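Only one chain is given next, in structure tokens, and it is the form predicted on its own.
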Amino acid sequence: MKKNWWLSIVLIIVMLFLIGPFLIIFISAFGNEASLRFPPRGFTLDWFKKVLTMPMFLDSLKLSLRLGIFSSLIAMLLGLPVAYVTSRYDFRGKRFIELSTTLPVIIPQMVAGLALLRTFVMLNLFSIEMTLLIGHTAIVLPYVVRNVISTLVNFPPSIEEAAVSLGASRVRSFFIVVLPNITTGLISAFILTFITSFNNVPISLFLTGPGVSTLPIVMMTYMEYYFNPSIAALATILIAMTVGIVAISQKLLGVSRMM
């Protein structure tokens, strides 16, 4: 009984450590004062109305959504073949490919952002939004590769071989046998990469330019000049959106087993 009591205390401490800061932001978002404070002295929804009508937040939100969706889709198209080949075959250079697809996660993103900035400055071929798309695709690609590999490892190759032995080509067996059975892994990879791209700061900090900024960068810039509950309100909306996406995915698709 005493052991269970201590375990309960540890669990409460851990939960407060993880959720406490978000609760503070959530409660502060409803304050009716001009400055952000906790606990608030009053209650109002005006700050939510404000952030939902500010062009700077709306424009950057649209950009972050576009980057998150398109970088995730491109990473899926590039990462799926890489994951399939590295999980099914042994060949010379396999370790190098595995290391290359892991580098964007291993190295500090500030270093990666600086390297991408210098590369794009020298090339001078792409618009700011295109450089952001390329940069975000590069940092989310490893998540697709690793997630899909873990899904393919749990899918027996013998099932695919049976389809080939019955006359299906490798390409056809992949689309009619393998792909339908790894759909959950692909969806979880897409959700993970989208959230990673949407919330990214280091890469976006280096690659944004005049008039083109992602939502996290705009929020950081706004906080340098204003310290009111509007940022807390926007953060609350983003947290609710992220939790909603994950919760719906877990409920309808069972993605929680893969993430």
Contents of the next structure:
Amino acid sequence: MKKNWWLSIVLIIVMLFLIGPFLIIFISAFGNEASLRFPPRGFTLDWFKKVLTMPMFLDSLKLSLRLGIFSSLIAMLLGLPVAYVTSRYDFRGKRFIELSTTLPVIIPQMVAGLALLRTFVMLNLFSIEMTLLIGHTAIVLPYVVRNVISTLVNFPPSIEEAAVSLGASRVRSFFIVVLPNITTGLISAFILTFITSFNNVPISLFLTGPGVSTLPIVMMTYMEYYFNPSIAALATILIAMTVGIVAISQKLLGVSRMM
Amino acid sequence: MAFLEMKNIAVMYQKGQRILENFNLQVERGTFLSLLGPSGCGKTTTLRTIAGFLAIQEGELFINGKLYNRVPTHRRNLGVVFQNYALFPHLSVFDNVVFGLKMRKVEPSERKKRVMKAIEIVGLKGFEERLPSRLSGGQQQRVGIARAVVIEPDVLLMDEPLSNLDANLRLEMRAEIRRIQKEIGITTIYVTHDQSEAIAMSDRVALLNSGRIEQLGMPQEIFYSPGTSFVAKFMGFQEIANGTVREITGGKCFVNTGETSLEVRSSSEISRGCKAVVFGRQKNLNLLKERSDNSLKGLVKAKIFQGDSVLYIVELGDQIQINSEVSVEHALWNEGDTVFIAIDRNLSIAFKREERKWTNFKSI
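Could I have the structure of this protein in the form predicted together with the partner chain, to go alongside the form predicted on its own above?
Once more the chain from above appears, this time first in line as the rest of the complex follows.
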């Protein structure tokens, strides 16, 4: 359509702007020179091999995966009751809970990281991995609460009342009527929190310690010393992984407006 | 004691405002009772109190002679039908209906028999495996009814079950609900704001006004013999004249309007010499060319052609306006003409004039 040609151009520019940098990284990952350059002169898969065999990367990848999964699970267990109560009942402090779910967006994570570090140093109770887990849980918890609340708000309370009137106790009706109907929301919240934790730099930066570090931190440190395509290869793997998770979950759940 | 009895019930919401106070209601076994009234009158609150969704602050609730105040909802054995159907979206029609029987640990074979019977009663045979989202609104509400009655509840509670359906379906479902109710003979409490629905379906109608029962009676009584001007207004009467009661004799009274003396039915609240308002129904108000016995003079304010009829808006003085529909061939008047309105002495009623402003129910 003639009318829209300039709109199409704007769209293409925006898309290039969004995707372009990723394309550059993606292509650089296959370069055969010792330093990162674009466009690369030759083609090789060596960097991928190298990255996937380096214990430093592998260990931190495993740690990041563990953190992502467990902090999301813990946040889910803690956040679900909070979200349920907040969406269903009126009580003192309800506003505060609602407000605090927006805090992580407002407060700089550097500040949160520093605060957590000070606290843990003072307490001196936990291992480094444990502090990381607690920190990540704290960061992703509000996302869980917020997402689950918005899912629950769309689930009419009368359906629960129906279950209760038919003889199910409040608790039972939550498990057999509410839960099966909000799984989509829960899974999308889980994916969101997993990715949030997996990508987190500021909090991890403060809480990592000798020998125990998350993947994004290791990547940053590595880049300070080496500027070769192995980082691009790793980035490519991460992008593929993230896109894969989102694509699969969209396919399975039909959630298009997940994030 | 009646089958269901509410004695001096008080219920309030969190902010301390009382919705029901000193509320009394008796429902006999097998009765279809409608709770009718404008929004905010407490009808849904009453239903939710019986269901146990709201706590009783004062008073007593008895069902079948047993005190129910402290019995939680899930032990009450009541069937509830909701305005938004409230079906379990993840369960098929069969699984929705069987839900209550599973909770009651009924034998699987017995369960199946009862579910199939309930589904048949509501006319949904063949739809057992459908998910609620694949049913129309009317069908969904049928599932809602089947799910509520299959557990053979002591009382069936229905909260505006038809108000989400379109007009035609609503008429059809009225008859259906009444048929089902009679077929299983279940005591039913039905909340609605639609007076024609209440009139058409009920054995008894309780008209509520700000947390009190204004009048309870058979549909005919409520419709033809409203006990208060509030009931009259809600049941479609309109104010047609003001005056002073001159005489009361055997159910009739004479109201002196200044212009003339009208003979109409008297209500219990009037006495000789008191200020009164005469109420009548639009369709009982006939326009006349000349003054006759029991008529009022009026001025045609507007004449609105409606196709098969003409609507006249007539001013009667005292800022009272009435509408009268006349067939096209009898539409003899134009704007500004003087007309006379015949007041039917058997269908018009005089109530005591209250000083507060009338609430207008036309918008409901």
